[in-house]
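To begin, one chain is listed below as structure tokens, in the form predicted alone.
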Amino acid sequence: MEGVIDAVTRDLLTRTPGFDWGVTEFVRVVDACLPPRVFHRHCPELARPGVTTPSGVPVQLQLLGADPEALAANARQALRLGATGLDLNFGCPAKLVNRHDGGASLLRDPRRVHAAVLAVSRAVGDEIPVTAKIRLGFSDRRLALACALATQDAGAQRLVVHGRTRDEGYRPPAHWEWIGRIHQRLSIPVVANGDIWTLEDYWKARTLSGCRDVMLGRGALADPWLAARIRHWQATGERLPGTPWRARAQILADFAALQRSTLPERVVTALIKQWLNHMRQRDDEAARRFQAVKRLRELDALLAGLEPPAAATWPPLSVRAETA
């Protein structure tokens, strides 16, 4: 989700209950300790006590790399500077940050999956949990067990699985059930990732995986109250009404307000964009004013593309339950 989900996003996205923690965009390591402003630059929750979004929802900080050393150092640096977990990313699928030796690309190896979080999970050691992100593996499934066991044995706490390989990319469908094979053998909890883009997802995918609990990336953008409403029927057994246009226009108008502070008004443009093509996957009123709007390069004339409403009338749910 690089490039997507920053702090404003997270911010948003948690600002009605649904969501138990957030991740930060990665920090990609290489071969050298980073310096303080490339962490808070990743993660401005740094500033905040206990390292969560201003509605409380804790975030860790991710690391992206493949140099055990240059990672334990990077640990050490975000430990310094208040981090309360981190992650490592052993899923990102692009091919530029996999032909610099990082994210999935590492799953062509489990002794190097293992050798990265056994790194990371020393430096810190019981000061905070570590956890991980892979795939099924790079181009086939056939380490995807190995790889698992790799995270777990070298400290991780936890295990976010992605149920496509590096190779599949984003391409239909999910493999929720190899996600089960994989929560069948672990002891440390795994949580189900893909394709989770409605309720009825969210059940599939615990159905067939068997895990307790799912992770939104794309899912959370394109229908931003997805958390909320998977929270509301856990709690209630209800299903609520599909999340209306006004809304959504409601949450871009809010991003833009938020963004226009500190970034060029081309670069909020371009977000926004990226934001409402994600949208328009699921919703066919997003799919409309996104055709209406996308070659728009003013950003004023964007927002009036989107015709946010002066006050949104649907009410922000505010049930909390166990998990999202």
Ligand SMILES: Cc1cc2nc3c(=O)[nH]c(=O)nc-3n(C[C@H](O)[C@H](O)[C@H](O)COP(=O)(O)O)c2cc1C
The other form holds:
Amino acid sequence: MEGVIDAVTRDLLTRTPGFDWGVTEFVRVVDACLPPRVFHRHCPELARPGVTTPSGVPVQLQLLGADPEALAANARQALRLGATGLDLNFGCPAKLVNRHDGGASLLRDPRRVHAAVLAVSRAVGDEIPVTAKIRLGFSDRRLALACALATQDAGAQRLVVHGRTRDEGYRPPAHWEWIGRIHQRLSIPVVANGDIWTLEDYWKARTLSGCRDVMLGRGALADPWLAARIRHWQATGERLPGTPWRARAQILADFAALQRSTLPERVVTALIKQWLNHMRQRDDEAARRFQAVKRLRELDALLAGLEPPAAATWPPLSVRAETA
Ligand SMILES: Cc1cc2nc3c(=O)[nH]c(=O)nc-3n(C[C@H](O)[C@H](O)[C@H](O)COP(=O)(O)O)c2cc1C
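To complete the pair, please output the form predicted together with this ligand; the form predicted alone was given just before.
Every component of the complex follows; first up is the chain already shown.
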């Protein structure tokens, strides 16, 4: 997620078993073939064997663009740099991106979605998988199925569907039943996305969409153990207890420790507040802490306000062993 889930966050989120794969923030492709440093900045995991997080979860590089030739050139560049999977973004609702003909704006014309996916699929051949992410449309859902079929016909090997149109932004609800209509018609795996914040949401999204897999976005920031929670339930039929504040505080402290070695303190301070802001949507203690620290400018003062304990182990060890 652009500006939110970078390599450090991916590392922290995948330390507990739960995620099968992750995706980078999008690399914006306009017309030129971008230099290697851009790909490495978005995907430092390229330097690791297999392009995985330190815990071994594969990471796909995401491209966002409209021009098939430019996308193909950048796909080849990514392949040369060792990418093990490429994802194409047709979901971004940002006005600036859409005005410059990228992200969800392509959903107005399934032929353009097809051309973009085909160009990338041909560029990488059968060396690495190409996948795609769409919303249900731009202003309405009339072209949802046509766009989904376009990705499949052009060679996408998996499709993530965010169950809203571009104009619906992030307003609830996500229309999981619409994802189901797409899932019924496609032969490639379809992954349901949107508004999965809890284990109960996961059940409903699976039931209404019929999809086997889901993609977590903001829910994984609000509760960094949501993926583990889902996995644990799949494996045992049991619910993990709610995520305690000490575990949230610890992950924020770990985040600060990793980020401050490379980023200015004011940036790290802003990033921690951003993550805490996601946590407070679903947790009362995080909401209280956010109110208490939101005006602090010093990183150490902010961390003191979060009071991370010396050692916090979460989930309980017995649970980790069961889900491994
Ligand atoms: C701040 C922000 C940045 C995002 N950046 C990306 C991105 O770079 N690529 C992408 O495919 N989706 C991106 N998304 C969309 C999410 O991946 C996801 O589809 C959307 O938030 C709905 O799922 P959720 O309700 O689980 O968050 C972004 C969402 C947000 C809120």
